[in-house]
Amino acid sequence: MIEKLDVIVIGAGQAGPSIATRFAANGKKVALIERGHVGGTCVNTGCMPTKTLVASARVAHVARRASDFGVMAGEPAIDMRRVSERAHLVTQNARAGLESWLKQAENLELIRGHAKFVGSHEIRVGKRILTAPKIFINVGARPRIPEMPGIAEVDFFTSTSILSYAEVPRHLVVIGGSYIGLEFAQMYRRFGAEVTIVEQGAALIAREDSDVSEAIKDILEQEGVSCRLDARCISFRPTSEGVEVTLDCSAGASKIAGSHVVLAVGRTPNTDDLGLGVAGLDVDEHGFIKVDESLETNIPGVWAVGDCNGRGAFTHTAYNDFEIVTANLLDGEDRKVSERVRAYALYIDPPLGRVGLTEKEARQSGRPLLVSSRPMARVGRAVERGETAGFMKVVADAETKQILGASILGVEGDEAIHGLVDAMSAKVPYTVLEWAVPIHPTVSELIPTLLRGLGPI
């Protein structure tokens, strides 16, 4: 017998529970289906546990520098088991809070199990078959396992599995020089491991401007992280001490003797076992579900939100997906995903806050540009903390005076960037912010000076 509902939500990640509870509060009969832990990547294997580990690693780093501030502390001892337990506790508390919230919601049933389409609007979960005129897919993504010679012959970590490892590796080899890989590289270096980053491209986080990439490489290398770029023909071989990584680079040794390897080479959407073909849903060559500007799929009444739609790979973009679909369906609005101002952060220390276009992307647009850059050494708070690495940069349209993009690599850059995110969201010209009076001493107080320095390139 088919059970009829008003709304079915597949996946209890960042967007799913919010969509489910919003419709349930609107009097709709809702089923939220989850085969694993509620909370998705962010709560269980992403932002919350990893940033908790980053915080512990920073404490170790600051302790080592204590004498620079006149505090005699000595070399810190790392109790990795307690570090890991703290991260797990943060996750458990967040998950428990979310579960409690869902249990209290009226008109909402949380169903545990693997959801699979058996028709365009029919979902099988165990022995039950559910149907609803509105279905939302929020199944997230998982670490991608690349096809590299020998990878099946060695033990390796992913960004998920390494969270359960409560020791400090002797020598961690990080495959992948993008956001996830760099965070783990610096983190474990600060915990005391020898760390080598292996990146196939010519630069770390190649999507960023070259000055940003080079500055990040310098920050990591100053802490003792080894960076091997232009790495080709990467292969693996088990050894008595761990794993040997062979690579062909323009410089450096061709073999790395590591104790452990972590793969950080992108993510794959969890869409391969949902029966999307039976439902007639279109996906791209990577498995991401194709959606339109309102996040609706090619099947009317079916939406894909969060990481699985390929329109954003962050917790905040997943939550914004929830805001878009509920505003359109319940509030009579016409929100579009293309209206979203792209913003994100890289959580090395100091962090990188990013919004909008890079300078490279802006140049490719062919429009007349204004660019300004200032070193973090000009920021009072950075000087006071003894953390002057990095810089801030902004790019604007010379004709419209609109801010096109900005980078803040430096202490509290992930927070300071929001003044520029807000300005871009409000579509105000940069001249408005030139006359703002920020609080001293903060990182944001340099932004008006940065904007006054805008000039043609």
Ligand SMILES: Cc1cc2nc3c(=O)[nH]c(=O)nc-3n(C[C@H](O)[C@H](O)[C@H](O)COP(=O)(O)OP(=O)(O)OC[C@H]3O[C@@H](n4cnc5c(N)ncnc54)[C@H](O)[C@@H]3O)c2cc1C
The other form holds:
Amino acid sequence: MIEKLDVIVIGAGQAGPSIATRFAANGKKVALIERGHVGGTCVNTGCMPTKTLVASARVAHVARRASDFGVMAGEPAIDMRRVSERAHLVTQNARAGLESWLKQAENLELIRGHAKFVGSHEIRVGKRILTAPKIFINVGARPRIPEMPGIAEVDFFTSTSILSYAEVPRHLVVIGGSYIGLEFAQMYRRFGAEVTIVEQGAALIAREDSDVSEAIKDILEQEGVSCRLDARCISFRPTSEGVEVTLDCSAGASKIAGSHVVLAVGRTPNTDDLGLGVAGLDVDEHGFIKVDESLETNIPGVWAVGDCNGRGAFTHTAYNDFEIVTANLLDGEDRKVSERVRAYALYIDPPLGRVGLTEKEARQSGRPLLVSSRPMARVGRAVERGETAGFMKVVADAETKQILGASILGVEGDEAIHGLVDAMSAKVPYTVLEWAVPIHPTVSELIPTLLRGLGPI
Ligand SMILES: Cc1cc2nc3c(=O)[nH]c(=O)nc-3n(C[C@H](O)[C@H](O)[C@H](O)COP(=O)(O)OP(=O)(O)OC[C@H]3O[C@@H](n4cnc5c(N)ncnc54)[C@H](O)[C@@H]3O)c2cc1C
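Now the other one: the form predicted in complex with the ligand, given that the block above is the form predicted alone.
What follows is the entire complex, opening with the chain shown before.
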């Protein structure tokens, strides 16, 4: 027998639970289906455990530098088991909070199991078949396993499996020099591992401007992380010591004797086992579900939210997808995903806070530009903290005076960027912010100065 509901949500990640509880509070009969832990990637294997580990790694780093501040502490000892337990506890607490919130919600049933479409509006989960006029797909993504020679013959970590490894590897080889890879690279270096990043491209996080990418490479190399760029023909071979990684680079040795390898080469949407073909749902060449401006798929009454729609790859973008669909369906609004100002952070230390276009992208747009930048060495807060690596940069449209984008690589960069995120969201010209009076001594206080420095390129 087919069970009739008002709303079905597949996946209890960063959008699903909020969508489900919002409709349930609205008196709708809702099923939320989850095959793993509630909370999805962010809570269980993404943001929360990794940022907890980053925090432990930072303590080790600061302890090593303690004498710079007149505090005599000596070389810290790392108890990786306790480091790991702390990350697990943060995850467990967040998951438990989410579970009890979902349990208390009226009109909402949390169903455990793998959901699959058996028709355009029919979902099978275990022995049950459910149908609803509104279906939200929030199935997220998983680490991509690249087809590289020898990969099947060696043990490797992904960003998920490395979280269960409670030891410090002797030599960790990180395949992939993008956001996730860089966070693991610096973190394990600070825990005491030898670390080599192997990146196929000519730069780390090549999506960013080259000055940002170069500064990040300097920060990592100063801490002893080796970076092998332009790495071609990457292959793997098991050895008694762990894993030998062979590569063809313009510089450096062609073999790396690692003890462990972690793959950080992107993420694949969890859409291949959803029965999308049966439902008639369109996906792009990477498996992301195609959606329109309101996040509705080609099947009316079916929406795709979060990482699986390819319109964002972050917790805040998944959550904003929840805000968009519920505002449109329940509050009579007309919100569009294209109205979202792109913002994110890279959580190395110091972090990179980013908003809008890079300078490179702004130049490609062909409009007249104004650019300003300032080294963190000239930011009082950074000097006082003894952490002067990095710089801040802003790009604006010379005619409209709108801020087009900014990068703040430096201490508190992930927080300070929000003044610019807010200004871009409010669509105010940069000239308004020039007259703001921020608090001293903060990193944000330099933003009016940075904006006053805007000039033609
Ligand atoms: C190492 C790492 C660090 C990260 N750090 C950050 C960060 O600092 N900041 C940030 O903003 N983002 C970060 N992210 C990204 C962030 O975790 C994701 O963007 C976010 O979790 C996406 O949320 P989502 O709701 O789309 O999917 P997910 O959180 O992945 O949730 C999808 C859920 O769907 C379930 N599911 C899948 N298929 C089915 C099915 N067929 N039936 C039933 N259930 C199903 C899954 O089990 C999962 O629980 C990080 C990611 C990683 C891997």
